[in-house]
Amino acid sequence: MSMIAAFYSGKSILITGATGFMGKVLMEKLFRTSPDLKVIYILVRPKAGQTTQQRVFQILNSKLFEKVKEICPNVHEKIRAIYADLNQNDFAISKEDMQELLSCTNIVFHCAATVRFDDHLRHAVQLNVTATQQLLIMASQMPKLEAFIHISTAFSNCNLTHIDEVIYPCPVEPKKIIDSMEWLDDAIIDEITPKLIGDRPNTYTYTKALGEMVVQQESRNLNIAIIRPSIVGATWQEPFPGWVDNLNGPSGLIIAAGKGFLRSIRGAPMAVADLIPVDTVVNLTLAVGWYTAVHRPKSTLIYHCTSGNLNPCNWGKMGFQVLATFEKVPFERAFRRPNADFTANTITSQYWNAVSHRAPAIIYDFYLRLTGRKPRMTKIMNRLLKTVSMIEYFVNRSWEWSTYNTEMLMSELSPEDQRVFNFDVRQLNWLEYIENYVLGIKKYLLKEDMAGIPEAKQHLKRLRNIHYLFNTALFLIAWRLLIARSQMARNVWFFIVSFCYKFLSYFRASSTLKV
């Protein structure tokens, strides 16, 4: 019998961010392994004309919850959706709902956050810092609370190369940042943002670091733990391989590459792609919730949920695996290709990258206008290139995260818990995982018919040929303009042409003599 699964039976659990990618997988795992839990409270905001109950109904009717409905047929009765808005004071929760949360909650999993790299600092502070502070104030008023688990990110301290399982201070106190956001106007915030985030790449990593400081300062006598996952990707094993439902992480890039929109990206092939499956993060989260509540550590423990130290996969290999899955090339053949090929194909100058991607988009939009259709490709390409520029920081660097607490926790689990709540990334086979990831994107995210894979391969081949032809034409035009302006370029060109002519003449003469 799993001790962790037994622990959550009969518990009332509050999950923030339950409608997000990780929140859904967390709920699914809880219901599947502990169907006797009492209730899961989820904070939900009506969206796109849907009520809170309609959003819950939509989540439960997804492919992700098929197994849960077999094990726990009354699962819809165990989800208590509470109207809330994390942008408002006290989350705009009604007095009745607030009283129920405060009096009944046993475990809090705080997963809610804005993960947009380019989010405005005011909004990022509100969701990642202020909301965390308000939730901790609520938690301090919960008499039955056993554990508070805060989901941060392994990149909250990405300005460092080696990162330990400790909370690093920020130059400015979180409370001062929170207060300043209330009275500064947007123009001033935009001006001071680069100075505040310093050597961090974006507002997301900065505000997640501030959020960790708030957890430390507002912890009081609560049993708190912090989990820092790296780049969260599709499921590895549970409830089935390859499930994903959003464009975050590498999913958007995989789609862009598969659809032929993205042919190159500036990156270091040998940099570690610190990807972690979402079910691995969820298993660690539930194990940490159990350990924090039962063993009650004397201080706030931080757990790194990363793969780079234990089972590294660099961006070069990952790129080959993605391409191999698209083209159905044997993975062994992809791996035998040298890294120099990857470098030549994917590491380009920013100027050439922009030209080679935007120019075809402009031409295609011109064609759409001629045919009376609305141009859209330039807009898509601009958005894609903006996304690529934001992630270049992460595909050009590698980090080392210590994992002492994570390994300690693994040693504390029984063999049964190590099996049911497996977060040992050393067992992950990257070849199988990336293949399932790509196929999962097609099946669960894009809702594509898997029978259309042969046609998709032909479409990809056509797009690749168009890309090569365009680049060749662009090179010849640039070379022609260079020849027209430079005597040296003309001399080089005439030498090449003369050499090729002599070589062909020699080859023909040799062939004639042999005959």
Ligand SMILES: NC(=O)C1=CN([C@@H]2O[C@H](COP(=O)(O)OP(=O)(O)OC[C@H]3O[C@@H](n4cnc5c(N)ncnc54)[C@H](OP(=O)(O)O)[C@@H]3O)[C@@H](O)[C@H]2O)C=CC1
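A quick note: this is a predicted structure, and the numbers were derived from the prediction, not measured. Definition used throughout: the rigid core is the maximal C-alpha set that superposes within 1.5 Å between two forms. Numbering follows the first chain given and starts at 1. Compared with the form predicted together with the named molecule:
- Here residue 64 does not count as shifted, since its C-alpha moves by less than 2 Å between these two forms after the core is aligned.
- The two forms, fitted on the rigid core, differ between these two forms by 2 Å or more at the CA of residue 486.
- Residue 467: CA moves 2 Å or more between these two forms after rigid-core fitting.
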The other form holds:
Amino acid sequence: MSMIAAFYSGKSILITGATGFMGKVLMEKLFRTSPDLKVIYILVRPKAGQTTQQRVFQILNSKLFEKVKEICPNVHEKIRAIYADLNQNDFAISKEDMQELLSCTNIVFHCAATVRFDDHLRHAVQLNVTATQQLLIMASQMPKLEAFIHISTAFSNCNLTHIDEVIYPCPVEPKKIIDSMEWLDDAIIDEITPKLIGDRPNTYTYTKALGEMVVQQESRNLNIAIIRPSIVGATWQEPFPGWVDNLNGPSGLIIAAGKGFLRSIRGAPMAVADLIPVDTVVNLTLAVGWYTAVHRPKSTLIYHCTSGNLNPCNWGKMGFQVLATFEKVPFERAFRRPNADFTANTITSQYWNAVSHRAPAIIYDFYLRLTGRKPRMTKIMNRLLKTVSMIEYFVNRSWEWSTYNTEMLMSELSPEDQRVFNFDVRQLNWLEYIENYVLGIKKYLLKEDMAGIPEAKQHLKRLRNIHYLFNTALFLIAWRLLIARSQMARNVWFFIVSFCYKFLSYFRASSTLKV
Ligand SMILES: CCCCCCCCCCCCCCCC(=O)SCCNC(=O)CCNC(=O)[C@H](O)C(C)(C)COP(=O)(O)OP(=O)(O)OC[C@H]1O[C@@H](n2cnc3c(N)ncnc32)[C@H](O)[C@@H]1OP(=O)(O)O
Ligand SMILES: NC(=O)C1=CN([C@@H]2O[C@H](COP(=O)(O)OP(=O)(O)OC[C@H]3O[C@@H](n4cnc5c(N)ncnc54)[C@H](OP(=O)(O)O)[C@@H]3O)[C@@H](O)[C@H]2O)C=CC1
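Could you please show the structure of the form predicted together with the named molecule, as a counterpart to the form predicted alone just displayed?
Full complex below, order starting with the chain above.
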């Protein structure tokens, strides 16, 4: 029997960010391995015209939860959606709900965050720092609380190259930042943001670092642990390989590459692609929840959930395997034939941006205009290139994260727990994982039918022919212009033509002689 699964039986668990990518996988695994748990409270806000209940209904009826519904048929009764908005005071939770949360919760998993790189500092601070502080204050009033697990990111200290499992202080105290966000106006915040984030690339990594400091400062007598995952990708094994449901991390860019929009990225092919499957992160999170509650470490332990130091894969290899999978299972209605090239050279990258990204978009928009339709490709391309510019920081560097605590935890688990809550990335086969990832994107994100693969392959063949035709026509036009203007080009042209003529005459003469 798994000790971790048994630990969560009968427990009341509070999850923030349960409607997000990681939160859904966390809930799924909890229900599947500990169907006897008492209740999972989730803090949900209405979104996109859906009430909180509708959102929960949609999650439980998704493919991800198919296995859970077999193992735990009453899953609907064990999930309690609580209306909450983490941007508001006391999270806008009703008094009754708050009372229930405070008196019943045994474990808190804090996953909610804004993961947008370009979020306004005020909003990023509100969600990633202030909300974390408020949740900790709430947690300190929970008499039955056994563990509080905070999800951070391995990139919270991406300004360093070697990162230990410790909290690194930021120059300005989080409390001062929280206070100043209350009275500074947006224009001033915009002005001071670059100075505050310093050598970090965006507000996301900066506010996640502040969030960790808040956890340390507000920990009081709580049993707290922090988990720092690197770039979270599709599921590796559970509940099935390749599940993914949002565009964050590499997923959106794999779509852009598969659809032929993005063909080259300015990135170091040999830099480590520190991807980590979402089910691996969730297994570690649950193991940490158990360890923190049962063993009560004296200080707040930080666990790096990364792959680079144990089983490294680089961006070049990843791009190659993504491309190889597109050959087997192409995406439908591609704009151009896929490519996934990483180039570290800025000039080469700018050249490809002009030739391979912007020029085709302009030509296509010209064609749309000619055929009386509204041009849109340049706009899409500009957005895509903006996204790419934001991730460039992460694909041009490698980091080293120490994993002593994560390895220590692995050694503390029973063989059964090591199997059920596997977070040993050394067992991950990258080629297989990336292939399943691309397949998962096709099935679960793009919702494309596998029966459409032959047609998609035909479409790529047509694009290849158009590409050859276009290049030949372009070459002939360029050549024609050149020989009209340059004597040297004309001489070369006459030399080639006369050489071909002589060769043909010789060939014809020798074949007549043979007859
Ligand atoms: C071939 C091999 C590839 C390998 C490729 C390597 C990738 C290597 C990633 C490293 C990453 C590390 C990061 C640290 C890991 C964390 O700790 S945190 C998790 C990472 N967080 C993220 O990935 C969030 C990134 N996203 C953002 O910040 C914002 O969405 C963006 C990219 C700035 C765009 O903002 P925006 O222009 O306001 O647009 P938004 O409304 O969000 O979306 C606009 C459009 O872009 C699309 N879009 C949004 N996000 C994306 C995306 N990521 N990609 C593409 N399209 C997107 C949307 O679908 C939308 O399309 P339309 O509906 O307009 O057609
Ligand atoms: N994805 C990744 O690559 C990585 C993620 N992480 C960390 O993991 C955690 C989970 O990330 P992930 O699941 O990918 O992120 P998602 O963006 O998928 O999920 C974010 C969650 O936070 C919730 N949330 C955001 N704002 C509010 C609000 N005002 N009130 C209530 N809930 C809110 C969202 O709810 P709603 O659905 O209503 O928007 C959603 O459930 C985060 O802490 C992130 O920093 C760390 C490393 C990498």
